[in-house]
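To begin, one chain is listed below as structure tokens, in the form predicted alone.
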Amino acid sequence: MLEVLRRSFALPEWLTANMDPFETLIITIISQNTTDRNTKRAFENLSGKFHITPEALANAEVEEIERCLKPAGLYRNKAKVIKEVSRIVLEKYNGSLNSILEKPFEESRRMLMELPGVGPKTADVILLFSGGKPTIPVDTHVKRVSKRLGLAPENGGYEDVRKALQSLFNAGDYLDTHILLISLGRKYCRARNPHCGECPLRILCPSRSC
């Protein structure tokens, strides 16, 4: 499947292990609930305004932070939660998530979890993109195709899900795996009429319509 999905999608210029962790965090966190154009304006707005950095953040007027957030939704809750995660992480941790990925992987995710506004995937993202941890982020696209492939259990949770995918790809391949499975859903694999005919995964998948 992955080297099927490999030959079907481009894999972005920009994908790499390495990404700042801050800036990786206060990306995720606007994604929430939103598409990736929205994403892609508000966080436009906000480092048109800010740096983004713990202490500039921390120290922003949570009305500035709101009106760069706007085309992201739900941007008062978001405008909070950054400016209280700024804070924590510039007070607790000297301004830097560096010594949280330093953690073993387990540790680091568990700490993550316990910042305002990340719960598991956003730790899984900044885990997977900035850490290059081991770690599978599961967000709608891929659960979705995930069951429907039948690479995780069709009831599953988020964690069911996550160490399902892990279980059957090399940790090597997971980056990969996991912006290849938000590519297929985007595309052909969903949520509302599925193009299974033009989906370069057709013969393989047990959920196909036709």
Second form
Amino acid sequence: MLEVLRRSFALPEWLTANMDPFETLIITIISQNTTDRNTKRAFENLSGKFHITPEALANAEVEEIERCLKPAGLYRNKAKVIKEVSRIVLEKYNGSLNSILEKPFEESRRMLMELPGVGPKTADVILLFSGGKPTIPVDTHVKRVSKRLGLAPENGGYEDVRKALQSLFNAGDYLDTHILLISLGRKYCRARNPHCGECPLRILCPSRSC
DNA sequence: GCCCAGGTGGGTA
DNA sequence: TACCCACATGGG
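Rather than the form predicted alone that you just supplied, could I have the structure of the form predicted together with the DNA?
The complete assembly is shown below, putting the previous chain first.
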């Protein structure tokens, strides 16, 4: 199945497993419930105004961060969370997430999820993209596509879907799996989508009516 | 005008 | 534990 998806979608060139953890954290918070385009706009505003470091963002005026984040929506929440999480990383973790990422997987994940604005999805993105840890972040696309394809239980929650997917793919493919399922979901498997019939996995899809 | 987008956290039962 | 809802702008 991954081979079909690899042939159908290009993986982004920036895709590696060693992105800067703090930058990944900030981008992922901005991206919550937001399109890529608006995430990019907001992040460019923010990185144009501040260094993306715990020091700079912890000391920034929250109103300044809010102005940068407006294009992404939910900007008051996100600005408050970014300032607060920056302060915690600075004061509690000496300005770096590396000490968290060096811990064993479960402990590392738990510590990340104790940070404000960091739930399972955001924690898994940081673990996968910046920690090189074996996990598959489950966003709305991944969840929907996995259920449509029968890869995960229909009534499963976040952890059910994540564990089902991880049992089906090799750990070395988790990064590609995450990205390719999102690509698939975005393009073909969503409400009121006219392109469903062109889906490269339509043979596998039980509903065939995305 | 309406619906949804790469979620999280707080509240309620 | 399991849902429900606020948060908010931009694009189809």
